[in-house]
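The chain below stands alone and is given in structure tokens; this is the form predicted on its own.
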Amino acid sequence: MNEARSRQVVIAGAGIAGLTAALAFAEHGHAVTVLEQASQLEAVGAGIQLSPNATHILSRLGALDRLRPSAIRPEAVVLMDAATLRELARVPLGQTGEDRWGAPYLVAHRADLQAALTAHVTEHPEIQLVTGARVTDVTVQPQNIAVTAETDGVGLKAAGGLLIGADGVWSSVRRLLADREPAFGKERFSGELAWRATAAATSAAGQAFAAIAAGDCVTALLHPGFHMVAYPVSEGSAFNLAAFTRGERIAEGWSGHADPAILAGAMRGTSPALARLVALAGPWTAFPIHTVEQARWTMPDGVALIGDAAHAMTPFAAQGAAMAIEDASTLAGLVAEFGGDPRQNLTTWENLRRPRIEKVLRRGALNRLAWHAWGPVAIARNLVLATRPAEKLAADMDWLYGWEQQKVVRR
């Protein structure tokens, strides 16, 4: 493969995964073209949790300093019983967590993170960001990958040695290459709905939340029918609220209309103060949670899927964004470590990443089971949490939050 062409990388998608990948590949001297189908970069969703395994990468890439002014470093993750509002457990974060894991645990508005990444990308001379470019065709050739995109009705061509599909759970790259690589995973509805709202700190809903929990923590309220996660965003001027229930498939896109009675019904038996908060914070937007089954993420011809395009997961471990950031950094790092044809490194990267992704998936499933426990299982959960010291709860997260990218040694 021509060396200049092999060092050109085309990325589909300018979300968190795609923008991080652009910065990571450019850091290693690659020329990067990012194709984004939206004409303007608009963040989907509201709040986002960024654990230390993600923030240390953002720091190395130079994007964390742009995010810090609007982000919040919470003091702890607090688990509470939704019926009694009794505190069940507390995992220390803040300075204690930063000292332990080497980077901060931050919460932020997703738009603030996207803005920080975009600003850094647009200043980088090796990165070309093209918006309003919908990928319509991918041609895989022995020495080249050609991507066709449509922008304002006009065809646009981009080519390189690698194509990175960072275009989310409904990935166009994955769909366009499904016939050539049938082992790619497929999207499916998880059976879960995420209900989201944002409450200004000075609003009645914000005051209702402040009456329930500390405003400088990530608070998870546990109940058999649902759980809610709340934390401050936008320099503390607002609270992000996200509740999770079972539900029917309501939309193919990111959000849709669902009957609020689903959320109300799931909340039966909760504290009146929590019910009041939910009523004041409305209207709530329902987001169907879709996942991508565990299958292949790469093609030896030079295609890799990262983030949600490869392994979209439920949010119960709060690691979707972090895994996308890790994917981007580790892929760029592995390609840089071993010269020659970068396509030869894709299978190695996938094999190295898969065990960690699978462990995170198991953690998310365990969290959902524990947070929605009822009867004797809930009693046992509460007893375990009550007897487990904060230090031990933090140590349980060392494998996840304390992760650092390692160099790969080939034998």
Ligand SMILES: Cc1cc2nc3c(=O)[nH]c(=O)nc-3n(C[C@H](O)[C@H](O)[C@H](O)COP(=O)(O)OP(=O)(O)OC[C@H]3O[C@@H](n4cnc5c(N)ncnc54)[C@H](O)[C@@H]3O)c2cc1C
Contents of the next structure:
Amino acid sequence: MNEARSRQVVIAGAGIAGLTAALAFAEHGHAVTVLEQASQLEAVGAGIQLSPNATHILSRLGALDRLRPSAIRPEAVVLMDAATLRELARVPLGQTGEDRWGAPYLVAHRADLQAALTAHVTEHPEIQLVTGARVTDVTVQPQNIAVTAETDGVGLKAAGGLLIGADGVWSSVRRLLADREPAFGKERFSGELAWRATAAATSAAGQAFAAIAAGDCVTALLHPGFHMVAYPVSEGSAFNLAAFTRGERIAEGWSGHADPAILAGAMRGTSPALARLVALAGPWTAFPIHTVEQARWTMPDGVALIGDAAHAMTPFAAQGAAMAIEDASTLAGLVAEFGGDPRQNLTTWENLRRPRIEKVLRRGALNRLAWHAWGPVAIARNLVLATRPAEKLAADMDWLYGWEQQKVVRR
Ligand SMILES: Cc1cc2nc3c(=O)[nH]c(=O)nc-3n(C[C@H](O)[C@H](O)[C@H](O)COP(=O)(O)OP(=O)(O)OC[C@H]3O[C@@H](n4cnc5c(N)ncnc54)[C@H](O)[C@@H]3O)c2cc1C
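In place of the form predicted on its own, output the structure of the form predicted together with the named molecule.
Now the complete complex, all chains and molecules, led by this one.
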């Protein structure tokens, strides 16, 4: 493969993974083309928690300064019993967390994160972002990967030494290459629904929220079969609510609808103050949580899946976007460190990356078990949390939030 072609990177998808990958590869001197199916980059969903392992990378790539003015640095993560509204545990964040993990724990509106990344990408001379371009075909050739995208019914061609599938949980790249790479998998409905709403801090819902939880924290309200996470966004002018229940599969997409009776049913037995907040905070949108587990994320011919396209996970550890950001940065870093043909490094990257993703998946499963516990298990959980000092709860997260990208020294 000639040098210029091998340095050309094509990215499918301009979500958090794709935009971060564009910045990370451009940082190392690659020419990058990003193909995004949406004609306008609109942020779907509402809020997002960005733990220090993610903000550390955003800071290095220069995107954090743009996000900081609208993001909030919460003082703590507070776990509460949704029935009694009693505080069960408090993990300190704020300045204590920033000093501990070397970067801030932030909460933000997704639109603000998307805008910060997009502004940075569009200013970069080595990155071409094409919106309204849906990837419809991928051909793996000995010399390069050829990608076809549809733009207004017209075919657009792009080619490079590396194709990065950053096109989310319902990845087209994964699907288009499934015949050629049988180890690529499929998304699966997890049996859970994520319910989302935002409300102005000054609204009736905002006042109902203030009666339950502190406005400067991330609050998780725990109940058997249900939990809700709440935190401020948009400089504190609004707050974001995300609730999680079991539920039937609904149409794919971030802003779907499900029967509100499911949410009300899952909340049976919670505090009336919480029920009032949920009633005032609508309209609620619902998202069917899908996961992706697959034997491989890369093809040695020059294709790498990152973010949700590779390993979409349940949101119980609030790490899907953070892992997408880590994927993007580690992949670009490894390709730069090893030099030469980027295709040769994909297996190494995947092997290095898998143990961390698997550990995060285990953490998410543990959170799910603990947060939805009932009866004796919930009592035991509450006892453990009550006796564990805040400093120890923070130390439990060092492996995750204090992570820093390591260089891999070639043997
Ligand atoms: C309720 C909920 C709460 C969450 N909270 C958190 C949290 O607090 N912290 C956290 O870290 N993570 C969180 N996550 C997870 C996080 O949202 C995802 O992991 C993250 O958005 C994945 O980013 P991505 O770029 O891989 O995929 P996406 O954001 O889905 O982006 C994929 C992009 O590819 C584009 N695309 C798709 N197909 C094509 C095609 N054929 N051609 C071109 N473009 C295409 C799409 O339009 C989209 O722009 C949460 C998830 C849920 C459901």
